[in-house]
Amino acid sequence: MYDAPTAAEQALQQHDIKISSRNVQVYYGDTHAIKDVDVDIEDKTVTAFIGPSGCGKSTFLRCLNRMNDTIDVARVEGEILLDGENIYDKKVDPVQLRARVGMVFQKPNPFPKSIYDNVAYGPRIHGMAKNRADLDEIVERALRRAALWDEVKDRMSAPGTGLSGGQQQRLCIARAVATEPEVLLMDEPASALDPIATSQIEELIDELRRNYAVVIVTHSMQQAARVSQKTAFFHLGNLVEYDDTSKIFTNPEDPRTESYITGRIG
């Protein structure tokens, strides 16, 4: 028997979707955080996800590598397709989800390690290097992605605490991008960094969007602006517009996304 496709399979039909959300819902015990999003993620884009504190958004991005799973009292609710398979199916394995969907935090968290094994950590829980040639290929080649080699490989074995902030997210991109993942996931990547540092981060991020789907938490709307080409405003925990960046920030449908815009609300 047929059974006819849901409408987030229907969705990743129709474009190069790469994550597909619909009726997500999102409870911290009594408390409805998250409420009906549906959105729709494409393949090699920026997406941004920007509103007011506490409105959902981080909330929102931790349910796409199932974050939320590490705490006790969150329940999540509805449907998150990634390649037409719902990441929250009790058969998928959520530290393998985690490989394919990397995640940058907003503070630079690297492992008390050398910056060789902070990027070596995932790709040898994964098994993805036969020996040790295989490995220095993938470190390499992250550390490149991640636009941080040249200042590194002279120094692999020096501990990844001891770079500057900046370098240690660039770091933390390199250690998300070495499992090879398939979208890549960053809270506020920029935020504890000075503007030399975030302007770095944003070109690369423009760099990183040949590779993978990028989802981005930003509070700041000119961030947003410059780095993405998808936005999604979320207000109270609703997903009230998800557009082409450009229409978001200069035509609005809804009113409530021109008043945080326009800096009335927020």
The other form holds:
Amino acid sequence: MYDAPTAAEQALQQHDIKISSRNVQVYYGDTHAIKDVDVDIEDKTVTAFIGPSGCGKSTFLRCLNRMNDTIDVARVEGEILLDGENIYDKKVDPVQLRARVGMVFQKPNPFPKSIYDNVAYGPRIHGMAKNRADLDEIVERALRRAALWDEVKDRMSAPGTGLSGGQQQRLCIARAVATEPEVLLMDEPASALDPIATSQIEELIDELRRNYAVVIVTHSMQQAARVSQKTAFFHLGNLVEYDDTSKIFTNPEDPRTESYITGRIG
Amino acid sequence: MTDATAPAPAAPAAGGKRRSLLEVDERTRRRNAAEARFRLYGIVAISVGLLFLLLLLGSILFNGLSAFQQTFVQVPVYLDPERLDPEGNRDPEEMRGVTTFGYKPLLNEAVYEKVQSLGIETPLPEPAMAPLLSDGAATTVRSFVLENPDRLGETVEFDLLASSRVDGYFKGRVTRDSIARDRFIDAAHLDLADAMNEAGTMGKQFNLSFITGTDASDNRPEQAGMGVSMIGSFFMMLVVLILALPIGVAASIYLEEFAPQNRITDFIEVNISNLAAVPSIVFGILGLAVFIQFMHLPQSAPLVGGLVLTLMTLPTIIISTRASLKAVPPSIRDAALGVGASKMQSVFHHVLPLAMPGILTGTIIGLAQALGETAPLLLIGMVGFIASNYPDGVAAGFLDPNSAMPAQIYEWAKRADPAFYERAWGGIIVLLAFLMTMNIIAIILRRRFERRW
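Would you generate the structure of this protein in the form predicted in complex with the partner chain, following the form predicted on its own above?
Starting with the chain above, the whole complex follows.
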């Protein structure tokens, strides 16, 4: 798994910075949930956030597309730049931002509508299709990208909630990629799934890396090691260490990181 | 004795805590007994409730069903042109000059002749036939003549309403004892009625006009019907539906999804809950003060009644709508926001459709509650006495004085003649039928639209 990268892979690893955060602080009421997080997330890379429960990794993920705005007591300070623009700028409309930074949640949450309508919903509200044929194409492309097309192409009008757990999660991924986002945030996307569905999702995440910057929060260190190129370790609201995944898992610099990956804390 | 028993309790203790599962220990026995007792209390409570429900339904049906039947007299009436159209022009305007008083002798003759032709012997002279017939019978014949002036001179078969005393006699309400001091009718009439009933020319029939007809004066309970008050209730419910549903749903969506969590929101929420518990008569006096005395809307109008009932229904609708919005899982909202939907899009595309069955059920329950509400209507004068005319047109339906079903029932229950008592019960059956229909619709809607997520 940690073989020396080939030249082609090395070329693939030279990426632009997609998202960078500077001095990000998050408060939930009086609780200081995220302290001073600086991180640069690269484009076309899978970045994994790991850490024990309650360390703030999900909170930080939800800052990246301003989903924390929906929580009244949450307050974010500092800067998060998407392509150099601060997403917490007063002029930024979070709705527009979320179209560019898609999100997949922990529990599969398809809309109680047909499979087709689930995927077509984003493109519809963003006016991405001029006509039905266009929309059909977008839906098919999204479902193919989410590796779900072959399983559902004959029952597009069946309810999305009738699929199996793994299929539902892939449907949610298809729904997220249908709006052509630039970044895909995944909050423990496989934690509610069985091992087979999990491995399908992981393969899919590796595929998605070609087109998107993927940020994934996971509880499973094996998963982080399998799917990500970069890993950030959070502990008690601090970003302890952020480096290449291979480095984090073989030669961590911080003793806390080492304790966590060897199972002594967390 | 003490020696023999002393070691016995020690033995199980010494044998550790292992006791046989086949023996029930004291503690478990007590717990099981308590459980059995509680179940018994539950069954008793439910049985008492069911008993009262049965008593209620039984007495309503027992007292009210007879209102749907009415005694009619079948007689051929000779429409004498000489008396009904003295000018001879067959002009309905001129024929209006002959009032129902002009028709009455005609009817007495008709009944008397019928009696003679059937060979029934009676000591009563011809004018004494009048107490057999309702005052409304002459009206029936008169309106037939005015509508068909060309049928003058013919003999037409009529089904005429019998008077309430005769009707009561067939329903067991009036007896020979009870009429001893009755100035309207005496025993000879009842003998005659019995004979006519045997001959098949007088008898009980289903009375559609109880459901569709208008109210009638104190002297002719046999003619009174629910129709006009039903129309009044219908227009009130229309006002309530048009106002309370959009206002209530909009208010609850705002409070539930958009409003910031602060003191003002809390204050509003507490007050909405309080409003739901305010006695309805308070809304009535509020309506009287605001809508009638201050805004000068017409008294007794379904519009005002509807406005008052809207005020009363709003808290119910808001509370049930908020409950069903709350029941939509937050993951659905997250999902919509996650693909870049705005707050409003997430609410209208996803949350509202899922909450719809609950909202509709709450609305229908609120409407049903409003339909049965009487107290506020008394204060705004929605106990109009509409004896002859239905509202013509929609505007009149909203603005003309009218009554409502529960107010009509109250009105009948108040009147002296026991014949109205039966109609009040009958009115309750009609009202209950409406309420049951609405509740069934609510259940069907809930089943139909219920979705799993």
